[in-house]
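What follows is one chain in structure tokens, specifically the form predicted alone.
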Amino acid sequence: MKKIIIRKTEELEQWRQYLKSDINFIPTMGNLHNGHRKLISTAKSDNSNFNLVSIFINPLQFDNKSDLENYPKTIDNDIKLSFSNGADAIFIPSTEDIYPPNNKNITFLKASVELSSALCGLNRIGHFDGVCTVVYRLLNLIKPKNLYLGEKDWQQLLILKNLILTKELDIAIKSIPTQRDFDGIPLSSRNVHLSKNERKLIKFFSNELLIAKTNFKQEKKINLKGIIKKLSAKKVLIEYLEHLHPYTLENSRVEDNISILAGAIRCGETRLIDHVFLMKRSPIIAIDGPAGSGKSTVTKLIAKKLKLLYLDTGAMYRALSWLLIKENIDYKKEKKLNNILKDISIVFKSNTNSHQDVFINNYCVTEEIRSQEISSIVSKISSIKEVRKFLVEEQRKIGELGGIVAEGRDIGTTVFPDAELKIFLTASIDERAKRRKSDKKSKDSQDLDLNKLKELIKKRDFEDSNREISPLIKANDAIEIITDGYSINQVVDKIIDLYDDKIPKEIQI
């Protein structure tokens, strides 16, 4: 297709009535730098949408007439870097177009009140408005699929989301994270304005916060006075530097396993913000549920894309439970029982074909923990306050740095209750017998009847959901899938986006 430049709102109307694509959208002011080529090739890579690129400076963003007049223009620029890396059509309103003089149908709006309230929203009055307002006029022109933007300005980017949530517009925000220059400072059109002097300035500064970043790492804990007498020191003009909980933008609590560190400074005339991300350790997504829901081929493949540990506890207890019953031992005798867990290694390792095989005390158990007489009588074994005990320690050592998905059914609940993302994936009784009929790696349910394993479905639900030691249950801040009718990949895509939504960008990197 033809690569277009569109001016008017009459000309994108009359445009998108005879697009036959969805629409990835990326909002700009101009001046574009290699933050943009990089939101604009992400979405170009993404998928097979059409890329829309607006330019367009807002004045309802700006503080002063001054600020507004100095805005760097670089058009010609600009459109060249924007076809170069994957823009379809750009969209260049004048204001007029975008706010008609006399137009009651502009909906000027105000944003949320707790996350404009913080960081640059305390001097920076109004300015939240104006690109809420702008935003959502354009939205509503262009009726994209994604909109692109990235993490640097990061409480405009919550702000937005709390947008699109509140006015209920089917759009998927999708971020990059912050893009530095060479010498470490974040991408910004307002660089271009810094002396030699004034870029030595937000060099140290950016330095700083990620100093503090790695320190944070090994310490858990920030110095926040003493980085400000740092800066302080080097004459650098601090606005504001804070430590928050990087979704609510209020102060960041201890048990907090995710915070930022934000802060704007000033150099001349020119107003610079940056931020970086703290981690106690890294995310944890629990995903919990009933036998046959695809816990595991969904976590499977989840791991896989996003790069995490793949932690199977369910595979471990029933580990546990073959080798109680290849050892004839007796296990509801409490003392011989205690004896033999101290002796048990269960690990995970990666085989030749790109799966993860379960060892008990050295022997691999893949294939046969997956029987029906396993099946049959793993439940019981996992009620057990001494096997659960023992194995829920295990875990929670897998877990202490993070980097895992985990499945179960009490891993949001029990194992992990400060996990990041929290999945209850289930479906339908005539869903999940029919998943086990057509599982090839159980081969005990191929053998049995639809209506008998309905019927040990339930039966092992049951037993899951009311035993007294950490039953099935559905964590209060767990995110229900009901997966019938949904393809794996669905699923998959699914909890991917939540992860996206959940956990910024340069965290996964």
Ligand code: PAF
The other form holds:
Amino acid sequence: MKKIIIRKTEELEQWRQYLKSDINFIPTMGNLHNGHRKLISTAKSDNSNFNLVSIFINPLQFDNKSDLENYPKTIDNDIKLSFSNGADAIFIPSTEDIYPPNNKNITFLKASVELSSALCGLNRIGHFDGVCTVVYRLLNLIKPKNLYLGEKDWQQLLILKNLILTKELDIAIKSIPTQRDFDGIPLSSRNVHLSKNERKLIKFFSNELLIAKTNFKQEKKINLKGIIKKLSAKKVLIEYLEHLHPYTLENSRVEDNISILAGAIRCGETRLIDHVFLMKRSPIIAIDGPAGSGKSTVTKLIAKKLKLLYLDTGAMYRALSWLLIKENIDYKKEKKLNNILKDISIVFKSNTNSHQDVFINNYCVTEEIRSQEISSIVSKISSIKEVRKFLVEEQRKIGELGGIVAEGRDIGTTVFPDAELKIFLTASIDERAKRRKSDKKSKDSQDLDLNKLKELIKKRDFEDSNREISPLIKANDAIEIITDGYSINQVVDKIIDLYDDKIPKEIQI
Ligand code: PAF
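Can I have the other form now, the form predicted together with this ligand, not the form predicted alone?
Now the complete complex, all chains and molecules, led by this one.
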């Protein structure tokens, strides 16, 4: 397709009417660098949509006249960089085009008060209102499917997410992590203004943030005052440095697993921002739901796509049930059960088919635990207090460092109540029975008739939902997905989108 440059809003509107494909939109203010390059090339590789880059220096978002006047302009280079990295069209409007003197078609917006009252919003009065106004105007003109933004401007990203939500726009925000230069400082169009000495200061600042991130993983806390003191001693002019909740931008609480350490410094005339995410452990996805909801297949695929550890907690209950039956243990006798639990080891190992095998006390039981005999007893055994306590502890040990997607029935409520993303996957009884019947793994189920399977599923649901300890219930903060009528891949993509939306790219493994 021919690459085009559009300069007038009317031209853009006309062209948009005839464009059949969806648009990935990459808004910029020009002076493009490797951060923008990454945005454009990510959009290009994500899908086969039409990639449109806009270049517009938005006067409404400058709180300082000289900053606006001095904003670097490198239009010829920007055009080259955009086209050579995957842009199909570039929109370069004039100020009069975006803000016609009679203000026709313009809605002047206010950014979310909560999100713009922190960090940069404190000193840059009206800045985020200006960003919302221009982006909303551009979105209305371009009508994209996806909006690509850099996580470097994390506060801007949150504010624009909020804008899309409150205006009920059907647009997904896709983000890329902060891109850093060779010396660790974040890429920014304003870096060209830095003298050698100023660059040293920002380098010192950024490196201090990166050190805080590493230390936080070990110590689980930060010494904000200590960092400020260290930076001040090096004559770094701090405008703010704050430790906040990453989504609300309120003060971070001790119990937060993920928080943000964000700061702005002044280097001469230039103001530069940087941030890091602090994490006690890597993110966790909890997927709960009844038997036959598709959890196992979906969870395995998510683990593979996001390179997370896969934890099948149901297999642990099944493996333990298998052992109790095989060794003929009277599990109703507390003492006997406790004695056996002391010596149990359950381990998952990847096999040659890149699936996982389950071992209990060194027996590989992957196949046997799927029998109807185990299916009929596992709910009873998993409702025993000692069994639950033992296996929940084992599961927490496996997930201690995070970076895991766990499936089960009580993951979001009991095992990892602080999981970053909780999904409750379900489907109608009819659908689940059909799936069980065609599941090659549960051989016994294939021989049962559909009505019998439905009965068994209902019975299992009742037992799971009514047991005293850790019953199967949806966690308050879980997102319910009813999978009837959806393909496995559609469900997987939906969950990955939710994960991408929640977890900054910067901290995804
Ligand atoms: O991040 C930027 O470059 C600008 O704030 C944006 C999103 C292009 C709006 O002018």
